[in-house]
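We begin with a single chain expressed as structure tokens, specifically the form predicted alone.
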Amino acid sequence: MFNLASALLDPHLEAGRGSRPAFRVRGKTLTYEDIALLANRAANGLRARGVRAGDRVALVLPDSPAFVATFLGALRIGAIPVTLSTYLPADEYAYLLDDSGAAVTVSDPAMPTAVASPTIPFDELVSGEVEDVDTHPTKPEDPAFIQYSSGTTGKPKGVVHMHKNGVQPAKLHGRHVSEVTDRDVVFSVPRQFFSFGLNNSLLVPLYYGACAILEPERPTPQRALEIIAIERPTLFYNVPTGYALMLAAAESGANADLSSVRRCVSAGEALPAPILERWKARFGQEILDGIGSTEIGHICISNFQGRVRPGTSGQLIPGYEARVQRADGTDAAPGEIGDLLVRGPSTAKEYWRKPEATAHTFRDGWVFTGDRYTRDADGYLTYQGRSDDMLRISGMWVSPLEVESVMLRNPAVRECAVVARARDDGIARPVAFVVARDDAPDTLAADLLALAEEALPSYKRPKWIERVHELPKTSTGKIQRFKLRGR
């Protein structure tokens, strides 16, 4: 038997830890011990619905006491907690119920609620349960969760994660990068439903006996800010647009005191080498940049402090493997760009009910991430682009990051994407879609190329400069590029 709320939760109540801070949300703390009775009553509020070992449970709530208790109340029982996202419309809650096939979902009242299953808010589900619950023998490989991939390339898919997975990102990358321990306080601004902000928020300081902070609305740059600056924590994670984003609040006179964090780790997407580099000179501290996947389960690729290298991922957190290859199967040589294949403990079982897309994907126990990479002498990896997302320019493969790095050397530039775009003659070039900041110089789009022209090759310069007010995003803040081709 290998439960994994128990696994996070038992062994700090059996030691006496119960008292500890586990939770803050807005002043207000919950313990070890309020957060496992908590639980347990959200897992007797599921039972008494009907919900039975292997039903899924879709979960529709905000960073919260209620999204952990009723996450580890389900796994309590058996029952696969379905995590969604709180920014959705109703036909995207439908396709993800449907397809999931969640026998109920706990929401908050403030969230959306036209979803195609029984609706239950949490108040109402732990209303008059008892705080002792039978822990549901599962074993090891049973199916624990299910986290949607993010869906930069169409419809998300359900991606599968095992009891016996939950508590690896903890023992990887908690330990040889963030380093936690039991004295840490942890905040991140990426959610509870995003695989990264689950392990973040909750696997991770869970599993070392931490306490994290919990903010229930979706933090504004001010707002991150500010909730650093009243908790104080040691530990931050953010992605790359939400430290972009905090530089420029910081640099337009916001409040900023980062004086309590002593790490600093991005995911999600790739950390631009100008964003790392003016937040160092900021604030003083590094950002360790990582990759990893909701199909891996957390960040296997990382920058380790002391050796950052900007621009790159990093090397491989111990207890992974990666391969770096070509469409034939065959290595890649140092520098050349090939598809990133990563293999390790954390990774998940499948994509739920699609046999198709895990053959894709899961490779004889590897994970074939869709991203294109390069790998030096030293072991750095360095992102490249989806493999959908790489230009074809004069015959020749380019980065869109590489470019997208050189428009964020301009501190006028906040945010940038970049794609291909045909001209009348049917040729491709580069066209740089940027965010500018709000004292931007009516010269932007002519600096930029200017700046181009001195750092890039011919053939990678934007030919085109289009300045918009937002990019499109998923809810978790990777950038949709398709959306930006087909503009």
Ligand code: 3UK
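Residue numbers count along the first chain shown, from 1. Quick caveat, the model's predicted, so the values are computed rather than measured. Compared with the form predicted in complex with this ligand:
- Hinge annotation between the two forms, restricted to Asp388, Leu316, Pro457, Glu466, points to Asp388 (rigid-part boundary).
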Given for the second form:
Amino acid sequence: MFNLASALLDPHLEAGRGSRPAFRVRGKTLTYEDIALLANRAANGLRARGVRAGDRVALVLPDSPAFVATFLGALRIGAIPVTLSTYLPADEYAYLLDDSGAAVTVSDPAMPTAVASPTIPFDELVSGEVEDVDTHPTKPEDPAFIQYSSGTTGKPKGVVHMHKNGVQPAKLHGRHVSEVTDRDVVFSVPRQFFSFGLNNSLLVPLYYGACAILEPERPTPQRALEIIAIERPTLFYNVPTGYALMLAAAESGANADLSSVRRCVSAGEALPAPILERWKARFGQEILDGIGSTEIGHICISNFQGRVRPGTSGQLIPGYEARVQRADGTDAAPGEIGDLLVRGPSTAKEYWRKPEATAHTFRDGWVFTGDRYTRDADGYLTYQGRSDDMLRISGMWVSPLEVESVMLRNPAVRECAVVARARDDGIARPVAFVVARDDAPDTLAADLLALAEEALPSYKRPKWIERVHELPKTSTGKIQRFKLRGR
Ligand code: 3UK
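Mind pulling up the form predicted in complex with this ligand next to the form predicted alone we just looked at?
Up next: the whole complex, starting with the chain shown before.
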């Protein structure tokens, strides 16, 4: 048997490290013993509500001890936590709860969400529950937890991780890139419901007996700098836009003391070289960019301290293999663009109840990432864009179709294609290429920006509207968005 909750907590308690700090939340400390006992109460609370091994437990919780305890408590009894974003619209919750078939949903009434179905507030879940529980004898390959990824097209897919691979992010990236020890204090701006954040603030620090700072509200750049100055983390994690905004805040006078930090890690989208260079000039620290995915389980290719190459995703982390393939399945030559496939011990088992999507992405132990890459003679890999048309904005997926559909609501728009364009600092934002009707008003661009503001969350809104006479198309009439990139 192998149980992930037991693997993350029990060795610390058995070795007498129960009184060591596991989490810091707004000035309060929770020890390893505190969090283990809270997780046991959550486990008992779930069992009392009829949850059994194999049942799914949805979490709609901010970064907090409640999140950690519900996650670990569910694992402990062999139930499967499903970590959902706390920022979704009502119809998306309805879809995700139905798709995962969640038996219960645990929430935090202090953080209102749009979940329409009944939820159990965490405080109620653990109220009156005892602090010991027996561990369900899960097997290494049993499903442990599910994270949703919106991936390429269609509806989000549940990525199913196994008990045994939950410790691999710690053993691979945690060991070789962050070099985590029990003396580390970690702080991740990306949230725990996101795969990058779950690794940063839960799976990796607990494995090493380190301490993670949890901030329930998504921190603004100013707040992130403040938390760093007060809590003095040694390891810091963010997405490229987060680094760019913190830099901008520091450059316009915000207090910034990063002297405690010995590693800055970036993932989620490519880190532009100018951001890395400006960060280094200001803080004397490099940023270690690495590429990972929900399906891979964590970062698998990364820059390493002392051998960073700005503008690249770095080199393979020991334990992973990568192939850069031509369309015919043969290996691309050095410098030649191809499809990136990755193999390693942290990769997921499958998509939840989606055999076709599983067959497309999980190929004989390899994960087809959907990313285009080149590899040079030294083994440095460089991101070249997606093989589909999906955009990565602020580390989140944006479907061009969704944005184009909003633009097309304006009757003066005949056709529209949305791609990503880098601003001066290299950070990507959506740009809409629009073919307008001849009688379109001069105010069209402003009208479309206003429409986007009304209909889309800010990261999905086009920042530029470009009027063109026609869109590039294939002979079969398919829009060639890749030809618009860089235009
Ligand atoms: C893109 C990158 C260039 C790439 C993630 C760290 O982002 C994570 O997972 P998601 O499933 O998205 C995966 C996709 O995002 N991407 C991520 N990092 C980079 N592109 N450079 C990068 N450094 O398209 C990839 O396929 O949301 C990141 C750890 C765990 C994760 N799940």
